[in-house]
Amino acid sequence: MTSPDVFEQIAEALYQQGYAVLSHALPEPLCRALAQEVRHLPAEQFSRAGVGRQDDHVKADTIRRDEICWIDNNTAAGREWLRWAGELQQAINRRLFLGLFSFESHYAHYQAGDFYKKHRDAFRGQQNRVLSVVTYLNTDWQPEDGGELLIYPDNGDVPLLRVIPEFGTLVVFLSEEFPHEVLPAQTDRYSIAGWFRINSGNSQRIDPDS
């Protein structure tokens, strides 16, 4: 069970800075569990994801190279970690008020020389992701795998944060506000990436990111 002191350290770095980077937010347990699921996926079940969405959706290895795979209800570890994230959902909407309706997130599995370049979650004006949240589940990992997630300020090349993807590190961070990019990992790495959206006509799903 995750203490209500988590969700409130994350509503808060969100309320003073648009961002909140923890260490082991999410019970061990879980984390363990997704980690073990992630690996044991069938490889059928991951597709290469893409960038753009509907008619402009394309493949595009220059921009982004990285296999995914939606989570849902259908295992233990998925419906617990959806039920994590609707309590992060309750939580940041009693603190922040962000009116956040819906959740969608996948596993990514980055081989090595995967990496995905500079991007926005969402674009400014159309509301259909308003908090971006990842995960990592990589056991074992050392500074030289590489693979950082690097966040940077609306307008700048300098980035803001170097997240090493190191087991049960939680980021989450507004969607349209903090462009990011992941750089390319030397060894398999495991993440999950997800999206709170708002209750809005634009609610197509996008092939998404970290």
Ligand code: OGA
The other form holds:
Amino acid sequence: MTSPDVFEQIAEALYQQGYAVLSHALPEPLCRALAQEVRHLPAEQFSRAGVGRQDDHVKADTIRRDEICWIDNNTAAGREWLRWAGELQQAINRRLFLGLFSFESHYAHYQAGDFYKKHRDAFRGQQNRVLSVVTYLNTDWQPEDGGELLIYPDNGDVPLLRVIPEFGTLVVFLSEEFPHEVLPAQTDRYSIAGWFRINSGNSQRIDPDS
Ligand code: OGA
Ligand code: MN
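Pass me the form predicted in complex with the ligand as well; I've looked at the form predicted alone already.
Below, the chain from earlier opens the complete complex, with every other chain and molecule after it.
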């Protein structure tokens, strides 16, 4: 069980500034279980990440180089993570009325040299991803290991924030508002990236995007 204070802190920071960065936001045993799981998943469960909806991996290679594995309820750590994300969703909806409806997330593995160039997770007017969540699974990350997450203001080239991808750090931000990038990692870098969506369905289908 996460203390309601953590969810309250996240909601308050989102309300005030549109993003939140917390160290030790996840319960430590959950974070450890995820860190272990991501390192033991069979390699074939990871695939090169794409960009947008296209599957043009030549183009994608110049934008991002990480490998990803979607998280579902089939593993103990995955289940626990999705349960935690569900609690976060409820707490944020209660506090901020964002109407978060569904959640998807994947593990990401950046090897030495891998990066993710400046991008947005969602585009205005396309009602898709509303809130981005990233958490890190690397103990003892050193400054020379690189791989920082830089978060930029909506229109600007000076980063608002540099986040070190250290074990237990959680970043939450409004998907449309903040361009961001992952600097090249110098060693294996493990993270989870997830997105809450609002329900963009109609009366025929509950959520046609999912
Ligand atoms: C993403 C992303 C950030 C990170 O996967 O869209 O921006 O720090 N990840 O891993
Ligand atoms: Mn992103």
